[in-house]
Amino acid sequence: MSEQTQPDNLQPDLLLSEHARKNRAMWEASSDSYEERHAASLTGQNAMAWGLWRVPEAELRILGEVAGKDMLELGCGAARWSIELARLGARPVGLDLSSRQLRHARRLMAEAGVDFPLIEASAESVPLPDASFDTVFCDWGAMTFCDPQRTIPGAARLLRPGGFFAFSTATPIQFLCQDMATDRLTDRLINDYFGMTRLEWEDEVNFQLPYGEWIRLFRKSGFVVEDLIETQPPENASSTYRDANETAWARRWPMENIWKLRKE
């Protein structure tokens, strides 16, 4: 990482949005239990893998060659992705809004014997200079919990010309079928497609857009869409994030996707 992107750990913006404060409180309260539940499925060969069913990066080849690249992970959590990228010769920076999540990241970095900057801040307002990175990426993380009207232009600002942005998140199709009353997925269209922006629970806010709105936002922000990968759980797959019924749902309809974008 270049010297201009090496600040000490920064505190979050005092003017966080209401949804950012709500999501941060949720992660501060649930970070330890999240780590306990999911650590095994995020470790080893699953550290560099995508989504709820941990499809390996070696199979999908989303990020390509990483050695020597300045890379920013949005919503890094315990920074397992960035730790593995550092081992491969990348220069990562991990960003997360939760101090508790970053505490786990520091512990795992010390155990792995690697060191790179961790920044405590919102992906909606990243406190780093323009054109600091070759790659910005997110595996669910911040792109689920932050307003894309801020994160997409923000990623474009942070990337150098020709830079690469990849992120995985839920699909609009999942959004349409999410029963908010029961917090379950159905095989029916429940929520409106036109005008979709967010799903809100008592302690959490998730964001989503219709496909056309995503593409228009990408173009407006200076991105070209290279690919949209709709992942499907492998046969006999299991997940610590989703139960068997939800896994069966995701084998019929796309529950998650990965956008691949290039800055013009």
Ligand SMILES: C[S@@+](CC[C@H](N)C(=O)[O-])C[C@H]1O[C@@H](n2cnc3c(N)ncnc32)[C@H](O)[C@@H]1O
The other form holds:
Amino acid sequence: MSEQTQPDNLQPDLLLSEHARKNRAMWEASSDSYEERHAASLTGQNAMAWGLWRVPEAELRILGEVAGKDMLELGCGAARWSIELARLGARPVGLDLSSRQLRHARRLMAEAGVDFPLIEASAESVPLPDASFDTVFCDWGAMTFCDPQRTIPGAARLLRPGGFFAFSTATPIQFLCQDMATDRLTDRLINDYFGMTRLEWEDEVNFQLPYGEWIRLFRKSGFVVEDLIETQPPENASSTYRDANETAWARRWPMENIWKLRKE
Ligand SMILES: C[S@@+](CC[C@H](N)C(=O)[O-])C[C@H]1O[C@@H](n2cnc3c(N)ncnc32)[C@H](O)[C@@H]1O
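For comparison with the form predicted on its own, kindly provide the form predicted in complex with the named molecule.
What follows is the entire complex, opening with the chain shown before.
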């Protein structure tokens, strides 16, 4: 294994927010079972695919031409996206908070015979210089688990002028219908829309904003919104992340979305 693939920026705990420490502990503990459960749905032609139902990038065309681009993946996990991007001639960097997740990334990189930097750090404080990237992206990675008040300005700082930022995560609509007592999705508006910021479980914290707040934060950070793709699972789709009832829910209402942003 080359030096380049060693995590080269271990962040001391002191630099991590309380929720980042909680999420990291969860990911350290669940990394191997996550890999066991989802590896097949994240592999092969699904490596470059979006979200819970793995809609192919070839269909959505979110990232566009990637060859020759400097690309940062926020919360890369086992770095399957970045491995494929390297094969296509991009220069990816994978960033993740979990050393266990990055261990899976190094294993898959060695198997694929590709090499690129992996950074063990929080997406809330990325230890890389300003204007280092043409593209920052995230497929249900760090953006789900981080405070957007830190990651959105952070992504703007890391991008060059005209750079592109895309991330997929849950929708505010899902947040409204999430019954925290049963951990089930309902067809009722249970949680308040105004003031939404985070969903908190015993071992995990997720973040969300009302639509208007997302847009104001993007604009304040120097982004223009190019699109908001609300993905709907194809008919008869199945997912290793969601059961049949949840898939039926997502056929009716948007459960996940992909923001496409351009730095001015
Ligand atoms: C659901 S996984 C998705 C990873 C990858 N996209 C995949 O599909 O396998 C979420 C990833 O986000 C990472 N993560 C969570 N909080 C993070 C943070 N604050 N900074 C960087 N990565 C974080 C986790 O360690 C985990 O690898």
